[in-house]
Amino acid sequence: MAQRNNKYDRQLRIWGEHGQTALETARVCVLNCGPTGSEALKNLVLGGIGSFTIVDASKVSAADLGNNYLVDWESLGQSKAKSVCALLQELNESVGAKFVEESPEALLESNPAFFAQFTLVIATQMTEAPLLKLEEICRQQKVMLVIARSYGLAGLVRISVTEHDIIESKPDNKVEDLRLHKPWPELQSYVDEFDIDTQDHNIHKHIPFAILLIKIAEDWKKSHDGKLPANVRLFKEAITARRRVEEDEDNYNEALKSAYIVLFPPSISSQLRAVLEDKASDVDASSSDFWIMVSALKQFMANEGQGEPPLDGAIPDMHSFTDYYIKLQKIYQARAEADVTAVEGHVARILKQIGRESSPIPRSTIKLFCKNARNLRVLRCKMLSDEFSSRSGPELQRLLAVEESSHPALYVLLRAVDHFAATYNRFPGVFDGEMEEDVSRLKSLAVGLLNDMGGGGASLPEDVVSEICRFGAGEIHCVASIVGGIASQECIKLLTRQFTPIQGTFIYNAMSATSLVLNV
């Protein structure tokens, strides 16, 4: 253990002990192992997956020498597949690793079943058709999907999974919750030990902020017929007027600066009241765990929880003297173990009423949901089927419209390539002598599906068009490994469910040195 935690530390400590035993427990299968395929890998094997599988049946070719380090001189003329999985294994010993030396698109026909295997699936270079087949066979065994392609100077990364449940989404800005608007008993009681008017300027100047706001925010209401302060800065006069100057105060600094969290508490966000009122939480014998949390976090804040959600038990660091902020930090604490156990108790009556008594969920899964209640997010993805079939041309006329947006305009093109390629058995550009003709061709085939997709008179840019067919279908390693190494982040949030990933279509413009993700 201890040699495994020096080895993985720096991601530790980014998504703890729970988050790395599920990538440990995760099975990836890569289909196409170029560079695209062998950076997302690559990144994968390196967190430490479970085990993968690479599904290709090219051979080495001296292009891959070119923009693919994981093969080398001496696999030249064998297994593409074989060469990237014996390299990407010297780079993690504790992974397992396999190959499967055929196309996935053979192997689509050939074997469906074959990837109910896998925790998640990796499609690089893969053109629609097939793509269409894939997503159908990963959402019927309930395996996640993640689409990654680099063509030329351009790059596209897409996730497909029916229905993602996020307990740490870990957002980048974390509400604190400290309920100085409204304390339980035992935090008042502690709040009434404290004389913030007291003649000793040692303890003046290390009262705990929080109790400074909540005893200023009590005297305020006594004088104002239990009203708290219009606004903030009348609210802040207050704590400066109990302030002394000729001290250097930091605790009525922290005070200051956090005055707004008593007048304007977290509300339940619009991400949160989704979930809440999301249809999936009537459950039945079949929900997951995870709605079943949901349905009785619902109880909770009807009861318990009084419209809150519970407490996370997390304060910040504050100026003051040890003994009085452990003893602050052991109140909030226990408060967030009394939400756990009651949300615990709720759990066990749903599963009771469901018929699943027999199968309890662990405390330490409920105190992680409680934790993290007011941060939880559903992603749901919308069927490539349904994306290409849909009317979202409108919405695509109206971005292609935008000065200087290109990334529109990639995205209908990286899809008119498959259309070019299944109509004249090679992607544009690939022979000099026909480029002219084939930038007419392809822009022909994207003003077409700009109308099946109802954006009928929508224009793409000639020069955007041209540098499509002059890419002539080349995966370029610089593009590759961005590409590659935003497919492979999007798949630890995917497999460790922590931090939400993109919900839409990843568009990079290696071009212009930037990026956008389209919802279509």
Second form
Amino acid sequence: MAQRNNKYDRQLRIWGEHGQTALETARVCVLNCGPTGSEALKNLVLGGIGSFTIVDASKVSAADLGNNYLVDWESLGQSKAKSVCALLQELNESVGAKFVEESPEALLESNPAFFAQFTLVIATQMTEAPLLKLEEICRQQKVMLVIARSYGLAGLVRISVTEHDIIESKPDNKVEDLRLHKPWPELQSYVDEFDIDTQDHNIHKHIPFAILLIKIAEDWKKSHDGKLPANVRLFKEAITARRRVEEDEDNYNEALKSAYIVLFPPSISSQLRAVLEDKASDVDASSSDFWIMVSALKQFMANEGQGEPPLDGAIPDMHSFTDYYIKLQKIYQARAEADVTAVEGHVARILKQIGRESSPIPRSTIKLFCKNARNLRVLRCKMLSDEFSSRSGPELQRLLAVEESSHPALYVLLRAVDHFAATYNRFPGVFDGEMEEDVSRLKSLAVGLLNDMGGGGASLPEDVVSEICRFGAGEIHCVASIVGGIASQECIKLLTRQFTPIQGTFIYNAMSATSLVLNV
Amino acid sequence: MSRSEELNQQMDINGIEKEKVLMVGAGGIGCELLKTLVLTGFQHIHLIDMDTIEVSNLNRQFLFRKSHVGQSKAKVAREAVLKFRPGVEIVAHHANVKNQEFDIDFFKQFSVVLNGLDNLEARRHVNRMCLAAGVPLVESGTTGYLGQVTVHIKGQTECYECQPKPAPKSYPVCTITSTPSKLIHCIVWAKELALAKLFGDKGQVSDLDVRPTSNEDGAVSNDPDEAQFFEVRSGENSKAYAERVFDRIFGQNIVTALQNEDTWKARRRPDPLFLEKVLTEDDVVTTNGVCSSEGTISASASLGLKNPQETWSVKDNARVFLESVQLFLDKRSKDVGKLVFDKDDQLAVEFVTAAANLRAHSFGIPMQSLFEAKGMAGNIIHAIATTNAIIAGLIVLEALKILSNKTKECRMTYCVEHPSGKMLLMPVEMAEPNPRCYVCSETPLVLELNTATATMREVLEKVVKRKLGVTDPVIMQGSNLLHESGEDIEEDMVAYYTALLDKKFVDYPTPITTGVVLTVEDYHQDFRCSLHVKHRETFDEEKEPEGMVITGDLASLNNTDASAQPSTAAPSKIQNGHAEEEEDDDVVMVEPVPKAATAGTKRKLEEEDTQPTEKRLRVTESVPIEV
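Same protein, different condition: the form predicted on its own was shown, now please give the form predicted in complex with the partner chain.
And the full complex, kicking off with our chain again.
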């Protein structure tokens, strides 16, 4: 236990004990263990997933030694899956390791049920036709799918899941919800204990800014027909008027910095609104805990919350005497606890309505949900078969016309090379002699593809087409390291249900060091 | 065609196998980088790292195994890679990159230098060496899901120090010794004062000791009796010693502090903690006799406290404190007298957690779990394998652009957590050198101090070493040498410099006062800058406690936000650790300023007046996490 905590200490600080447990119970399958697959898996094995299974029929060749760190000289000519599996096992002995020496394509045909045992499948270096089949199987069996591909100096990562609910989305800019615009009775009565015009300078400069803002807003309202200041400038002037310049008061600096939150308290984000309005929040016996909690949240907001989600109870650091700060902290925490209890009550009533009293949702789960209520996210991915259909043609056409970068073209061409491979039984550009012909073949395939999708007429930059041909389907280690790294990072976000994964197709261009997420 | 030839062709480079590269750092990024370099076709690699392998490295530093714990990172990394790719030449240096052996000529032999470092000081040093040797530098850092790669080429791009690097967080001495208001203050006290007093080098002069008023409330004071008090008395067993120290630092010292009525007029008075009240007869410390867990000596293991995420009760904190003191004396006696806090030292972390929590409790500050306290004490930076792998790939791509003379195409790339603006990797064109950078241009600085009281010793410590990052300073006034450091200095000069060290500036043969220009040089770093002295009588005790301020271009460099005070040298504030212990591997926090526009437009506008939106990305070294 101590060893485990030490080993994972640096990552526990990102995703917590519960995130680590989610990883440790995950069963991951990797299709093809070239550099991209091996790198992605290496990162997950180091992080401590429960187990992995590699599916790859190929043997280790001399070329593999040049781009894959997880095969060695001794394994030349042997099963690549076996060799990579053995070396990965060395990296972390607490991870279960298996391999299947079979091609993913063959396995998809012979044993589709094979995939049901996994939490997540990473499909690397696979072409369109088998991917479509794999996606269908994964969707049916509720297995998460991450697609990763390194192609010369280009890369692609795409997630496919039916629905992914995120409680801990951990956005970069966390909204501070202090309710300074409408203090509840317990907070108000604490505020009332303060005389912010006290002659004791030492106290004056140690009153927490939250108290100052409530008081000063209150005073303003008294002299302005109950209205708040019309803009932040006026409010700041009112704050400045109360500070003692000679005292260099940090609490007043903080009050000025946060003045806007009284006038512009956090609103309900569009993402949260989308979750609240989602049809899935009309729950029944088959609904997940997440949606039952969303339904309870709606009831809370309509009743006790008066339009607001539960308070998260966290307050920022404030320049203050410790005891003022701690009292304030306790008031916020007590309110947050009361909100959790209220939501818990709604959850219990809903469970009763849908006949699920026997399997309640633990308070700890409801508490985590309430704490993050403002940042709930639901991710639903389009199926590849839909994306590849005629519906996305016009959007692609638009992107090709407006995007200055090469990414939309790369997106089309990465599909076109699969069609090329289906037609010619090889990728473009693998024979130097046929380079020029391949360029025009690939171009006409790509144009045909766009036409089929209803995006005809769009032009593909000549240089990107020849660049893709020049890549000759090579899997270069440093690109694989980046693409595999990004794919494994997305896997961790999916498995821990923390942070928001990529929504759309991530396209990477190593030459220009640029990337773009395309939504088509 | 081999893969590396394939890549060479696509990148239009010839012969990367002939290029010689230097990697500094074999940690999280370093392991990935070494692997990626070799698989990209590099054949000649030098690797410098002074660290040894820790258990907490194993979640990402994949070249290392459990059996390697305690061995040199550079050497093990070299062996691990050679086992797989025997044909490559890798030279491993288990040494500090600041050592004299790595001089300018050493740096000159490389085509490019690749940094995977974990601290600001070494980054600055390598930056200067690269500038001096004229070798391009690729700099990198990660924390959690965030990462960045930047390219620095002398004369073409900004150098690593052209942009501000915020100083590590520091706290006023009196907050630490007398009036803590947050747990972090208690942690700094436990780590920098209590731990150092009990088990550290007694000869080491701590920041606290030089402060004249540090005795006033006697938290841990410095009179000779006090020093003796912390010695183990003859015939005293470790248990008796631990109990005696407990009552002194949590009990008697607080009682003494309470006598200073002024301090507590508007503050909550702390409660002294005496052992007999904290642990009653029924609570005698019972240990299970197993004082180690998997080979690590641990007080919580001995006491059966298994969950590091749980906050201990006051009684348990007292037990851990006593047990950890005893274990240090009984089982780690060879470390006593020279112990320095290390975040990977389980027993030291337990001692610091318990001591900080006990102090917090007496000051009415909420306590925290071992896990949280460890994070604060060690300024622990999040680190995972995925980001390091991505960053290492990006470093190699940038290096390849440099080697193929496509320096115009070099980018500074940020790896962000949430794809904002649809990008997960954000490339930014490299900026031009900052003409006001005191490192890569010859911009003078202004040093304000009280010349009637200031001494060379203070200036060296507070400004030259800590602020300017100079390792071996030479100070000159005109052509007169005032200070030199190094080994081969004549004896008479050593005596002369020593005599000058503590002399007031006004008493110098040629008095140093307003208008005098001091030159600071470091021959090793080939660094030089001028300090224009300006006399000033008074300094703000809170904001400028060190009594000297360095302004001018350095100040404007260090202040991105207009409300900030002129930058000050950090010293007589207590830092949470020293620069080198500040950070875990792979640091550097990336803070993309153009925020994802999730907030309402109105709020956004409002925010702008406090948080100026800049086009370019702002990069800050991480500061300790405060909870």
